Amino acid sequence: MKKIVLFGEALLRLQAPSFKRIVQAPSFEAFFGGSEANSAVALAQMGANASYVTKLPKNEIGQACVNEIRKWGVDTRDIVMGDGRMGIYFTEKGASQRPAQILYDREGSVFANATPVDFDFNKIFDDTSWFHISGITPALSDNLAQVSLEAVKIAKSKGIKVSCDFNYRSKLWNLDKAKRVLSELVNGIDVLIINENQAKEVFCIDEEDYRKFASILAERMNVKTVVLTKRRTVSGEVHRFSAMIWNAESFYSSREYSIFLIDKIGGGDAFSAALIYALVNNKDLQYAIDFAAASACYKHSVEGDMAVANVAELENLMNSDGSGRFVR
């Protein structure tokens, strides 16, 4: 079985506890995560070969962050490690109407700090048939972004299929650079996938029938195949998620889950995951994005940055009415 290789920083996330605000928080647990790390522990458990590549620091807690990435299966040997510090965020819970809330204190990480020295991409991709990547990972430094568009073309040059989820995150860089930079990321690979909003916000496309909204984007980004995700929000603790896949020949939808929130840090990643899982192995496009609607509403019922889940309960829960309803 061939590689699906993912890239970008790995961080240390610490939670105030329960529904407390960070302000108030007497203590915060602590998490590993990551777009593209939450996408590769997501893959490994559906089975793929899945191997993640990062920069951390070389000491106990670069190596616990190691250690609980391996632990679920996936190939850390292109790992690096080096001197700096681990990219650090904050989070507290959403509740009633009060939403979320991130504080990011990753600037200057050993990750941010790395150069193209650090990832011999060439070597990196050996026997691999996929290469995944997040607009997160441009935005950190004018470096990562080079990184990222070398590891990009290196990947096109080989034959490997390339999705970029865009993740478009405003507080890390400004709409102008992102705009230059993650569209000249995602020129001519094969999935993309954005959320509507960021769609219409980086792109400004004013388009409101979804097939026609996605060949716009595909046309203008000269992209094979583009996946929309549509998320309304009810509450702080109540979300409405659907998907849908376009490509010249095919438009498909999801469902729409309605899901209460144990926690919404990596739901998009767990979408991202299995979708690549169902293209990879062939699936049709009905069954991927289901597949990966599912997983994405499965993650938010799991606490923690990482789904834990195995093909058979997503596609339980993809042929179930939805309900939660207890299996015995």
Contents of the next structure:
Number of protein chains: 6
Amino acid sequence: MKKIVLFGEALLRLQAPSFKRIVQAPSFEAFFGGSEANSAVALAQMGANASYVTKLPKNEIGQACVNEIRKWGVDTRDIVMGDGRMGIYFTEKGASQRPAQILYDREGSVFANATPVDFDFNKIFDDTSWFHISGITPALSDNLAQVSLEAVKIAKSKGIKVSCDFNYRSKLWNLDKAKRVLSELVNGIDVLIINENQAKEVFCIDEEDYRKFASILAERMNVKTVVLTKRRTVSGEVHRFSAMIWNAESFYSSREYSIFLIDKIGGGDAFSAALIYALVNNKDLQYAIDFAAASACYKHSVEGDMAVANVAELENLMNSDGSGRFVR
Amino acid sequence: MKKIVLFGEALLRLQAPSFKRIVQAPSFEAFFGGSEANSAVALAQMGANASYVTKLPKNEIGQACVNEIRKWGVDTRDIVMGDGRMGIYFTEKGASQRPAQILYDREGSVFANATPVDFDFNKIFDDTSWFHISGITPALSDNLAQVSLEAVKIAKSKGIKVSCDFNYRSKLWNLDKAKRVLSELVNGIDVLIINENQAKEVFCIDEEDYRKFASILAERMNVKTVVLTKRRTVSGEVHRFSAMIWNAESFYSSREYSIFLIDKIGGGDAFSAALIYALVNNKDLQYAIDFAAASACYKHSVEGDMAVANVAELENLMNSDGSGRFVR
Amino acid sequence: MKKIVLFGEALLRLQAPSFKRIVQAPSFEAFFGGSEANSAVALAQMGANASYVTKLPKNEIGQACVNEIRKWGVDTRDIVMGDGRMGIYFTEKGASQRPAQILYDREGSVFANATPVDFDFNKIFDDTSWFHISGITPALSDNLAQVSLEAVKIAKSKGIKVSCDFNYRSKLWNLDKAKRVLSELVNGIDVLIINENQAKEVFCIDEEDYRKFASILAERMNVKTVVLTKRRTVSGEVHRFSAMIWNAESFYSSREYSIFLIDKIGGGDAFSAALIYALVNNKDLQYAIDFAAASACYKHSVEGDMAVANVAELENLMNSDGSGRFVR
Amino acid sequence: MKKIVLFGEALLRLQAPSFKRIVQAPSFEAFFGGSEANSAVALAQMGANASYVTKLPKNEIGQACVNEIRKWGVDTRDIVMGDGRMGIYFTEKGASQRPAQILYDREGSVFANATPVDFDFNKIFDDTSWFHISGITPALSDNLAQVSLEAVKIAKSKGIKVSCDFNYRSKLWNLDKAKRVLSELVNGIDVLIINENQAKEVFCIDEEDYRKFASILAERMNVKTVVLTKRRTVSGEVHRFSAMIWNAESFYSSREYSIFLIDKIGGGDAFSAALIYALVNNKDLQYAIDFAAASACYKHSVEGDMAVANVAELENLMNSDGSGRFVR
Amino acid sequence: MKKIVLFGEALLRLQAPSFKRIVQAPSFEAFFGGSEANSAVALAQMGANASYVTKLPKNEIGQACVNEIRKWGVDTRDIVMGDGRMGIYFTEKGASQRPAQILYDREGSVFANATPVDFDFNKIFDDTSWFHISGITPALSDNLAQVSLEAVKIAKSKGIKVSCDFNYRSKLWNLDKAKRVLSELVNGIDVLIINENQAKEVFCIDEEDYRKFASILAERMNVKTVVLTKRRTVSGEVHRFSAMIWNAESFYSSREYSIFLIDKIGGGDAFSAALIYALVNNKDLQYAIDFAAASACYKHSVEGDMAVANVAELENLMNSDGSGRFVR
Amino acid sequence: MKKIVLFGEALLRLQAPSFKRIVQAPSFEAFFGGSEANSAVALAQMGANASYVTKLPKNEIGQACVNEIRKWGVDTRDIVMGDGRMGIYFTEKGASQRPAQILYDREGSVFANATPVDFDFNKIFDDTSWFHISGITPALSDNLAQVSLEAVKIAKSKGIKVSCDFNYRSKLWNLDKAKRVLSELVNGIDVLIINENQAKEVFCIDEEDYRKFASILAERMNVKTVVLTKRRTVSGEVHRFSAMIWNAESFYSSREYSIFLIDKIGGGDAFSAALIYALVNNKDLQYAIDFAAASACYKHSVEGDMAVANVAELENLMNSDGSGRFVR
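Can I have the other form now, the form predicted together with a further copy of the same chain, not the form predicted on its own?
What follows is the entire complex, opening with the chain shown before.
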């Protein structure tokens, strides 16, 4: 089974217990996560051969992160360890009208300070069929932007399929730079995954027909396949989620899920993972978008950044009416 | 006050904390439960003289189970202790579209291996007015099937009323054997409690008129009173529950409750307990079915297998509009 | 910045963990709270100069209470410490059809036994712009009724604005006495805050037009401004909340919030605090009632008795569509 | 098996978690305990028929206390429930040079307010072989002093053996009153258990020969058997404990244990229980004092007020070299 | 780096929290462990290429066990999953004179029921330099005795070094059978690790000179190297530990450690791992025995079955005076 | 009461639960601490008017730190809030031979990046009698070195007494720079507190007579009073601690305490606080050194960085034999 390689930052997440606010917290539950790490774990739960590449601090916290990721069956042999600190973020769960909070302390992390010499993608891409990256990675530093572009170039040169989760983060860089760098990153790749609202905001597209919307994006970004995700906030604890997939020949939509939130973080990463899984395994596009939407939905019910769900569980959800029953 | 005797297996339930999956759990909350044990505890909370009969391992885990049951005021003097293991089951709570999970490790338990000599029902039934059993007990082993049939026979011979919660479990035995043994068990008893869907599945009855449905069951099973329970899954965290009672003269339905789930396990056992309580205390059938439905509903809001609710709390719910308010 | 003085009892709240009932609890989470203490903390989070006055036991529990209150930036220098016990109350969260429970053990507390010599309001009211009290304080003892009346009198004599949260508690005194004492307490003050149902129950007013309703109250109680709060119980976990403000010239209503409950206790106190904050800062009445309603709503999502929310968070909620979104 | 009756107050103990001080505690672990309740539970673990008599509040906290006590197999049928509050005490564990702390909030409890009509000892003493009481009970109120004296009188009149754990508490009453009441209580009973230091302090006896010491006490108090306990504080976490038993014919000493403290509370109660168990079962005095000392020692390693140890475990300790080993 | 293969059972350990007894536990902390699994994890922490072979249930509990083991960097690719149950054991920590308790529920586990066809050692031993097994594995079933003997035979035929931790467990089989099977298992292997007391008990050797003692064992068992471990119980919380290594040419002893116990389980497994690590890396025998003793000592301070310590930490301890200091 | 001003960094401490290693931790207990913050809290518990000056991030974590410090009664009005991150450190408790671990992530903190304009010491020192600083503060950045020197200068110019806890940290700067800067900082101040070993290491003094040792230090550093602390590591959980005070006229030593460690962090800060308290209150030097040593000893038994002990508790310890007893 060929490798699926994912490249990005992993962070230590410190979450206030139960529904306490950060300012009230007597302790923090510790999770590790990060967009590509989460996708890697989700892929491994599906039985895929996922390899996660990052740089982590050579200390107990960095080691704990490696341990957590390999615990879920991800190949961590290409993770680089070095001097520096782990990026951290603090979270509090939202409830009712109080929104969830994220407080980042990720600046100057060992990964943000990584340089091209840290990662030998020619070697990393041995025996690889797919490469996935998110738009967060190039946002972290100019070095990482360069590394990201280089990695995609090498992947393409080796005939490896490339997907990108657009994931523009306004707190990390300004819109103009993001637009420029991400456009270069995405240019010519196979699959672009992008949130509908973000696409509208970044590219100033005002188009209600999603099929047209996707085709405009595909043309502008020069990608073969465009995947749109759509989230609606009903209330603090209820969201709606659906997705669409477009290529030159066809366009498919998933069911819309109404989700009671347990942990929203990582929902998009579980989506990307399932989409890649389906495409790598040559499922048809309707299956792919349904499986990815089910994965995103399911993740919202799992604590922590990482999706813990196997293919059978996701197919059950995908083929069910969406409610949970005991089996005894 | 005469005894109500209940006979069946008690298990150790190990539940993953908060909304964690079993595979994520760093610890497990420990509850004890089992269909008849749960009903016994519920009866004791109502002030009834409930006596629970089972066989438990003669070790710390078995003793902890005795302690937990007598803590709630149940008479545990007829529990037998012997060599062997306690049946265990692992649970994870469901949420949103992720269903709750139960993983059984109950094979070869000290109770499943019990033999007729372990229980002297002639002595156990001293000063007893009611005997309750579920369809799980005879499913556990041929010995227990024999013990169950014998116990019902002795009860009837002493003029003790007998009720049975049908509770067919497909994971424990096959349909044909279950149908044959349970039909013999139930034949001639006073009250049969059965879930509507199960009744349809086991007896292949396709009848939408519940009154007729019940009368067909009563005739076929040769029981005086048939109680149907009805559960609808709205979503992972919301269920609807109602119930009906039938005898040759009359037919009554309860209100339908929409329930936000805290812990679903034991809802049916709380129902049986309340029904028995009402019948033993000569309440009319409308009260009986309303009280039983309120008890089932209330249990869903209580953590653990065992219903902790007194008569006043259940009557309050039964007579209220069903929403919760502070009293201060 | 002039002081806002609040006077009343603080209690130790012992809450059963998660959704356990009191009778099941292996431990209790410890919070401190009390109507005026909660309002004081909420005011301090808004940046106000809140001074809380009470009497506490001169022991570790009393000191822990002082610590908790000053932790949130409240001025605790006028708290009196003396021999006696801390009032306690036990709580269990409600869920679905099971109502939340409060079990009081507050009789004979050091505060209930306080006497007029304990509090020198002439000194306490130095540099003070506002005085707030609830109807719970005079209910605790005849001494406290006397102290309360005296405090209001001194406040008025110094030109300090006075507000009162009516808060009639049937478990603490009988209706007749409450009506008599509270009417005297409220007579001539600036702002009366009262729950709609309580107003109807205590004063036997049957008037559906809230403007008229408020004007009747204002006249009968001789207060300048009347604020009505309105709570509807949709289910055990969902309430609706809105409020209205009336004075001789005008009448404004807030939006109605549908609230998913995390911790209901202290919602009214957060309301009073925000109202006082708005009035002290000369906001217009529409802002005042909207800000107060947002504060009450927000509190329901915060664990513990005390509202932890700043002005920006409350204005965000007040100006939003009321659902919670991540900002990253 | 005849009953052993124990009479005294049960309290709710709220313990700060791990080694936190009370003033730091974010939650409290909840235990129930009380000198005679603890002894009753210890006796039940040994297989004795222990019946505990007290008065508890008729609410969830009182019921939780009954549940905890009957959980351990104690007969709770003679416990009286009534209006009032449960006595409470807060504890923090000591460590190193920081002593453990106890903060009492037991005044005005439902038990302290109990009256002679609450307890019908003529009925309670049906089929009873032994009655045990501690010196705490008469200290709680004049009513309870009267009830205690009356109970002992009735016991003696029925030929029931009586033991008393002297347990003078300087925080509850003054020395003169204690001396007078306790002397009357103890006069003519069978077994007096008293701590060496307390005996010296209360009775101003300065005698280093323990045999003589005991005989002086026996004569002065008019009791048949005197049991002296001896505790030495080596450090905050290490104590030494031993005991001696005296009657007119003989005098025996136990081994001295060096104990690493887990929970000191209830050590004396476990001692009394084991002593009574040995005497009721006609063990010789050497066994009795060894068994009692082992029970006290063992209790120090068990969390909570109540000793959880069976006869085999205590005899193992009594016959061992006193260190703990795995058996696998 | 060649593989070190370890073969044996992994169990789910459920530990009562803090110092609670099993019968008091409201929850259980979950660890996975087993003699060879523990050694494998310890080896991986030292940087060795450890491969663990076992059979686990194909369910969430079995998967959680795989996850835990690979989390620590052990190669789990040769673990077999199948139908059946996971062996379980319950533990309570000891304290002072109360010994720790272990309650096994491991009968009929999927591993105990494994058959020769489950494990293809010819393939498993690819690229392997060392094979380690304990005396527990052949004790679990006749099938496993056969598999164990066969595995050792294959290992020897491939020139792989073999070590065995004798680990006779009287609860699993009788002495005669154990002696016969283990003698056959150990015959001709490279390294035998055995506890001094066990050696004396099983082989009835009464010899105080450890050098002679070891040589007798070596001759009788036909092994090249004999390692003796020596444990002395000072008290429930303090043990002393040392070890000796013997071969035909030389004999070395380690320092004796006085250990304050945090978690004793797995101490011997950490010892074996460190010994193998030293021997595989061609360290001299004095280093080997010192490193192994340090590893055993260190493990006693780590919670859980598995030793978490790297080579630098163990060498620090080995070269230090044995007390712990902050480095800041 | 005049202010005692303390200036230094506060950090968020994240501690692995119970005895888990950082790499095993599923959550972290959150404490705030820092040398001067800890001393400020200790002083406030003694009733002193302590004012703590630092710079914290203007976010929820920074606010939580302010809250924690003012909770204990410290004046926090001169704390500056600004953009940046909070310094963090991770800890694991040591046990037996495994040393405690500290992993710092404090680089680039908002405090380390502070500049002279952030602190207006002319204003801060209003109505101040004492200024305390540690050697950690100037080590954090050149700016802070400058601010520290300037602050001491201003203090001296205003006649404020100055004390310094030498606290050389080799991880923060090199010895030469430290020696140079700290010598300048300490030159001419009133009280220098320094650990014996550190004094020997930094100043290469080899003198066994502590009186001479202190006088050499006093002369070389140009300080009036020198306080030496002495710590001996007996084992991972047992330390010995004592201290000496020297001035031109006299020299006093404290008792040596043997301490069973609960939490070592902050012991030195509690020492400094108590010393300052004694000197500010004009206690004699013997009292001062005894009180300070008792405070250091007591802190080791309290969880968290901050000493929670009042004057009576410390005097009790100082006047006792050093073991802990219940008072009931």
